[in-house]
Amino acid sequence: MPATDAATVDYFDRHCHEYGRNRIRGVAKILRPLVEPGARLVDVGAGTGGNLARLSKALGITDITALDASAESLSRVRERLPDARTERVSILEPSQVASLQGRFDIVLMAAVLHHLVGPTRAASREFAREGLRRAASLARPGGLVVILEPVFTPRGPVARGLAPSSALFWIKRAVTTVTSERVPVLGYWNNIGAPVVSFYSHPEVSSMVISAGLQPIFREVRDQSLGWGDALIERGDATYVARAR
């Protein structure tokens, strides 16, 4: 299994995004009655540490670790959370995560699966499955794994035939051969440029959770309008909480 796509890592080294507070909305409320004193929390694909900072504060957790493939993002984490442990790893590299297996009570993986891209959609889908399996392996038996992921589910047979998520993947693949920057389409987040992403539907991500050997205990999808795209595809922010077996 190769390391995380080099172009994606390069993009996030140059563009350290700060995700909004709604990325972990409601997660702390779900986890609070399940968290024991002295819990250990790891954020897989921590970015600049915003989600890790907010969740650890809300749950009163001080033993925190940030994992990311971007060195620049981890530098921002250390500025924000001086007491956090940081490790530059790809969740797709077994040798890099082996020493961390079974060490954590809570594993957070927020907006990561669609960034685990390969040369094709099929390869990307397997990378996402493998990435989630390896993230789950970081949890102790009975530990909690939290997955936050945008999901895109086609509406009706016409949209399914058009396969919008696959089309976006290949369009981005083509555009990034010309430029390494975003190419916005009706807004910053709606774009056909870098980074290449491989989005999945709610059923697909649910299947990944099961295939990772996790036992789901909470699942929610909050609809988010795409505006002009609502007729073709249903967009949602999905939250999954599961126990490691």
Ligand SMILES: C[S@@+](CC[C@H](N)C(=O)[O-])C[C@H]1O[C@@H](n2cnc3c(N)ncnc32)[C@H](O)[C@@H]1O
Contents of the next structure:
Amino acid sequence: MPATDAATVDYFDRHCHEYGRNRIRGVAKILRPLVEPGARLVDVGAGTGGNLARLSKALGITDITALDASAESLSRVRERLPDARTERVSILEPSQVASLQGRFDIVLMAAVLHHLVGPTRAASREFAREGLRRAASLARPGGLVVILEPVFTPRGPVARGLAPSSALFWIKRAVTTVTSERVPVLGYWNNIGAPVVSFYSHPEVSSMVISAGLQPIFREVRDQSLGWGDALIERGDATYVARAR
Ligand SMILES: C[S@@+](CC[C@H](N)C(=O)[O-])C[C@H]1O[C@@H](n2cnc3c(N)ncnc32)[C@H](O)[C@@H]1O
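Taking the form predicted alone as the starting point, write out the structure of the form predicted together with the ligand.
Every component of the complex follows; first up is the chain already shown.
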């Protein structure tokens, strides 16, 4: 069975979203004193290239590469950044990324881990772990790996028992057996249809970072209110900047 989820790739070929602009500003500030002239930057799961455009501009980096499993996303990157190298690869397919290993000074992976889904939550967790390990292997020894990931941490034993991220995963798995479209509930971004996502808590993402052999030099979780859901779940945007060994 291929590790890459065909339905996820199909979804991103049909929906090339533009995501928040502000996430990358803080990252650029942290990286600026650490970046050397001639640095090579790769964005894993680059989407339409917004982060790559903003980060490369902020750091004055011209050697830029976008990787994504979605061909349509990469064509948006080429329109936006004609000088960028683009490669259609799945970070989960070893043969597709082998030639890229150790080639970059900075590796960015933003909002990708929860999209590396398998048939079950346990399989998805393994894919996320493996995906991060492979992304980290693209950095040269001592290079920098930046991970941005939304995290959902249940508050207290009742919420932990309800396992909201697992519940969402299985609801989406069920709904996507009848439609491959989004099914918004109370606003566009609250969606129980495609794509299936497997969100993790902050401790889970931390453990993935460590097991990828990375040494964090900066970590932060910014709270993002879920409104009515705040009593049950702490939602945050996690940022890691880590050194590859
Ligand atoms: C939520 S978007 C994030 C895009 C961009 N990183 C950002 O933060 O704006 C997730 C991206 O991951 C890509 N993706 C999903 N599975 C992938 C895989 N196995 N290998 C590489 N890219 C993948 C999708 O095609 C999509 O462009």
